[in-house]
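Coming up is one lone chain in structure tokens, specifically the form predicted alone.
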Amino acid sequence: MKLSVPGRATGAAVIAVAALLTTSAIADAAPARVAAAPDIPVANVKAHLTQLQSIATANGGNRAHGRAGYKASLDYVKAKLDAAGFTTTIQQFTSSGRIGYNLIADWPGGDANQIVMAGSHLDSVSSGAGINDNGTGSAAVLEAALAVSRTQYQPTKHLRFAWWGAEELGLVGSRHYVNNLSAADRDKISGYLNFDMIGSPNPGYFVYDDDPAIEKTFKDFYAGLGVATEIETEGDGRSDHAPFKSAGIPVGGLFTGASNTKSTAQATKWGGTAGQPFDRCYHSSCDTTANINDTALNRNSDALAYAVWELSE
């Protein structure tokens, strides 16, 4: 909205509107009270989304578990923390008679015994594109990351990102991972961030309970916005948390919503439509780079990375 200011204002007034506005931006962009993390610009997770678009629609429609598109989603990701300077590694699995990978990206430096996660699963159904389920978790995922290396971020504690592979058939990626952590480097991962479906059109705001202190960053984070949250129900153990939790690690994340339906309350509360799905386009075809609200996924991408920042110090 652009302000109109008289055209006899003072200079004096002018500065000061100006620096109510520019104070206003910033309490809009993210809690007052951190600096530390970058705002994640939305525009750079939709081009990633883009681009998850247009691989699905070169190969078959879809990202899926052992298809042309899932590899190639990976290598689309892969490419960029490579030229950021991160320590990539595919790690190779095999389910239901085909090949899947994990990526992980590894950041330099940190203290290696205090490890922070955030990871989201990049396959698709074979239904559709998955852009919602789940390009919107791996594009910020991906963007957070990009936002360490161009900060050029050092934490106290060392960072590491992952895409997992074949969640769709059962969370097989990510439980391959835990299972091939030893107990030492389990024990030394102080929380793993989870992000699957963070920009539903119809979205509700859901917040992981399983630690009370990841919770609580992501709940910091909204109350700095103004936005409520409620406690997440709807994808308990059908995410790439489960292993982790079930291993004894620190667990934590976001969630927009899939098929359960937006009460009225909720609609209150949010906005959007009650009596709809969060997500109608749910392990769908439908499910393409017109099936996002921008705002939700504006604000799930900064609150990733204001918890990576956080839990990293």
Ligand code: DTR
The other form holds:
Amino acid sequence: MKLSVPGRATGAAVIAVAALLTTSAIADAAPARVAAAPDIPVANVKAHLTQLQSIATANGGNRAHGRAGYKASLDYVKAKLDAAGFTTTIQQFTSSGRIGYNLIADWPGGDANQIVMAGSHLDSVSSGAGINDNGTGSAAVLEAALAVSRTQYQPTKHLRFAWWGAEELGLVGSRHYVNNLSAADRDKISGYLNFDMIGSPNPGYFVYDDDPAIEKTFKDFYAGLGVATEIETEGDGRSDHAPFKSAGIPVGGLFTGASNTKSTAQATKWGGTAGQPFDRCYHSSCDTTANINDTALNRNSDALAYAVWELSE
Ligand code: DTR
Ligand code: ZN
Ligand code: ZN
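Would you generate the structure of this protein in the form predicted together with the ligand, following the form predicted alone above?
Shown next: the complete complex, the earlier chain at its head.
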């Protein structure tokens, strides 16, 4: 469920503006852009989490790099994207003696010289199913991509979505991707949005403060919900946006917290439990589908879609 967001035209306003623009006096004015992001049904995101949980359960309890559970997770995501009309590419690499895979999905169309990317790591640690870390990011990015297909969105810029392997081994998959970009291809990426842990059970609402324009986009969304945000400080450089940032690409993202403890002030503004970690199951076997806050997942999935639409218009 998404409330209105400031600075976004409502339906009635859109009609009014369109009516105005048809008069001869200002018929030459550029029409107001009003492609609004759709609501992302959190039930759809959770259905992907259920699938990822089943995959982990059927494959030794994890979805870790180099294990069967990771490749099964990748096959699940790829099949959804292929069926939705994306052009998918699997990029292979080796780490710690095991084969790893990145999944890249391009939405046909848009300016190939201006690429907006949204990504998340798909691997878990070996100790658990990795549903919050990072099934949540992977499922939300997938559902936003499927929403692009459902709405047949045709933005000015080109949309690319990515699911990274071996993040837990040290950002290996995303670093492999960035390192293998030519300088020309690197320069075509206008921004990379990262989503790693966006449904923590005792959630905070943290926004990366790397690129000001991307940060503002997310903060505008949350201002529209009336939800306060904080700058993400738990892990500068600790997720897949880091290789993109090191290559000079504007980055941003969202995070609901890991092993750090929620303060009393944070519990007052966000709810939840002060004095407890944002995710007490971080990197543990209890990071299952029971380890999710639906409100945080819903809000962040909608924020993800809002940013993809806003930044690709
Ligand atoms: N490195 C992530 C978890 C993590 C820790 N701090 C941050 C900050 C921003 C994003 C993610 C994280 C992992 O364990 O996958
Ligand atoms: Zn992790
Ligand atoms: Zn993670």
